[in-house]
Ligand SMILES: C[C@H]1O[C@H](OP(=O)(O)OP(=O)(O)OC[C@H]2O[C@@H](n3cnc4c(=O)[nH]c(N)nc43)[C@H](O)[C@@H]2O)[C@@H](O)[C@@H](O)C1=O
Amino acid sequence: MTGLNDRTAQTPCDLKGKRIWVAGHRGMVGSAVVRRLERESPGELLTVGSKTVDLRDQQATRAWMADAKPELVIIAAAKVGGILANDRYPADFLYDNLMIEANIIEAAHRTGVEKLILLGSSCIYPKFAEQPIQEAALLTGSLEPTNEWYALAKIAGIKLCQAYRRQHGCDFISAMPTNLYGPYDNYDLQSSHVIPALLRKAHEAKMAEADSMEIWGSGSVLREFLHADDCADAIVTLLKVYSGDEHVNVGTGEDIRIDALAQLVMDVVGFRGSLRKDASKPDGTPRKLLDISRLRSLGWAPSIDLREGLQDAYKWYLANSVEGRGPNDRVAG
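Now give the single chain's structure, the form predicted on its own.
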């Protein structure tokens, strides 16, 4: 053991010339990370699709990593979805995500990966955590039931990184982004998150010249949103300078009511109808705002404001949707 758990938070890591594997490069976050890493002059950016290597398969994952020999690894591969998808497929969300992260982390240890970062989600925190949510809030209360399966898998991933750090001296870290959006998002209304769902609903309402657009719940809950390109920039910052034992929140430090977000989306899309609220549908956690003090102390801050980011996401949707649908990679590999 090298005692990495006792390191200070800042341990420089030069990305130039390194063989870097982005697991989940076809997804929204993974593709943004690839774009951002290209500015760092890596030696080689490694990618592999899920049709070539099923990351839920331990032997296949080990074999590919032993052959590819990455020096740095970013785990952006995951099975993701909104409230409806989490409710319908709890076993898939728990099993798939546990297997993906466990197989990659174990193989990274076996092949001597220099540094690894696991990407999780702010849903790891208790439903009624004190706001804004500090990293120390983890495991201090009950999870939000509508996404607990995904959250449990990501909590296990955080702990697995910490365990390999403590037992084997691996420089494995974790980052917990807030709600993300941007190019390559999932616009399938059965499995999408809130921003792509709102963008698609507003677009379809505009095209149909409808009088109104519906959103789920009361609209009063508060959420924080971060553009995928900002998230990718934060990940690169963490790879370069952070080697602490604790996970790091990644967000904007600002939140917005869902009904206000819906109105902003409608304005960006150009839909002039009214907003209807289906109060029979669940709201989820009342508020979820991350404390990003730890990340800011490393010199990072977001650069894309919400309106600008929504305009970018809608532009991508218009250019890539087929009959109103964007890509639906439910397991990003």
The other form holds:
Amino acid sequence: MTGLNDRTAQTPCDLKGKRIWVAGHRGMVGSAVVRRLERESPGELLTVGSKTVDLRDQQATRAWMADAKPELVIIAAAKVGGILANDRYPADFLYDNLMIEANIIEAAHRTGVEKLILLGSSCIYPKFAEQPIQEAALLTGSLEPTNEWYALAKIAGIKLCQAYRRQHGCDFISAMPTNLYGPYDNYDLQSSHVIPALLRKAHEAKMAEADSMEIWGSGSVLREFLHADDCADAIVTLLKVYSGDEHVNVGTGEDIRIDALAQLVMDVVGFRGSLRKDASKPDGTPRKLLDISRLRSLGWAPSIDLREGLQDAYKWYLANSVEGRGPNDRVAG
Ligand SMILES: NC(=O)C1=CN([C@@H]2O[C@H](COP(=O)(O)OP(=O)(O)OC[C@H]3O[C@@H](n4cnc5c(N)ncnc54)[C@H](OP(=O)(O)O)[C@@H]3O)[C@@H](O)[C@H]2O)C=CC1
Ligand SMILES: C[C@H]1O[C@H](OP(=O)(O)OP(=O)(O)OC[C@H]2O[C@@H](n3cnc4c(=O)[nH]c(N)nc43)[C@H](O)[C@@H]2O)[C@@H](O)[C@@H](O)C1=O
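Which structure goes with the form predicted together with the ligand, now that we have seen the form predicted on its own?
In what comes next, the whole complex appears, and the chain from above leads the way.
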């Protein structure tokens, strides 16, 4: 059993033959984890849609887990959105995420789940954390106001995993991914993150032979981006080799200015226009580059570079968008 203070404890966990539940399997990260797990020849990959089990419903979640009896759980189910959605729907981002994680973690304890991994997010670190951000920076400063609601829910989830490890000896761990992108991302322009938004806007500007496309904010803030397939690989690595009470950062260790990202997206899409900036939209935190040395010490490294990843995401968008509208447009809130 890993001690509470053993922060880099490594307890090997063999995924072969196991009953593994990917909560949120239809989402960008969940679908990437399903694709990655298929290489591990699990016993059974368990999935259930939100229309069948609303994970905010404690009884429905408990009943499903008691019946399904997963041995391993990846929590990739959450209320997720970009900076504007987080700012506009604080109650949804705080309540939904608190309920989903609390219901799954408690039910996992009740049903004797062997190992569980929760996903935090780099945006839950303090707004002005020292860069690159180390895991120990969590809770050392004030949060970014645009997503403090989501951040508080995610911090509570990480603390829940630590509490169940401390009180019940549960092997529940947490990963802290940076900004992610890839297939099955959300392309709704009001609720999405920056990469799907820019891919869609550049594509639509190209189709319309427009002179320019718009980005939000100043474009001078920096963000780190990891492809969902790399994130899924890191999640599987942590499930296999890590059993510590502290979360582990998951990123690339490199970041880019948003205006430079926009130029890269325009190049990938083949849109030759100029950039307009909507200064009325929020920039959010100035920078949130993760220190991934702990994850690297566990033998993991990112493999998909940003240009290659953007080409992959754009290819998926083209194959899945209808009449120029983004696929799986989700109305926020
Ligand atoms: N996207 C990013 O940049 C980052 C994401 N993360 C984390 O990764 C995880 C997955 O994010 P991502 O894949 O981008 O999100 P998506 O929105 O793509 O997927 C979220 C999934 O959660 C499911 N879900 C949401 N609410 C409920 C509910 N009430 N009951 C059951 N299922 C529900 C959705 O189901 P349905 O499809 O039926 O709606 C969907 O499958 C989250 O924990 C997020 O915090 C961390 C860092 C960055
Ligand atoms: C992923 C993580 O981090 C999220 O925060 P964020 O990184 O600030 O999210 P974002 O991707 O929406 O914006 C990144 C930057 O990009 C700029 N920006 C330009 N033009 C568009 C644009 O068209 N859309 C969006 N969304 N942003 C744009 C935007 O103004 C901002 O400066 C949390 O909400 C939370 O979801 C979380 O978990």
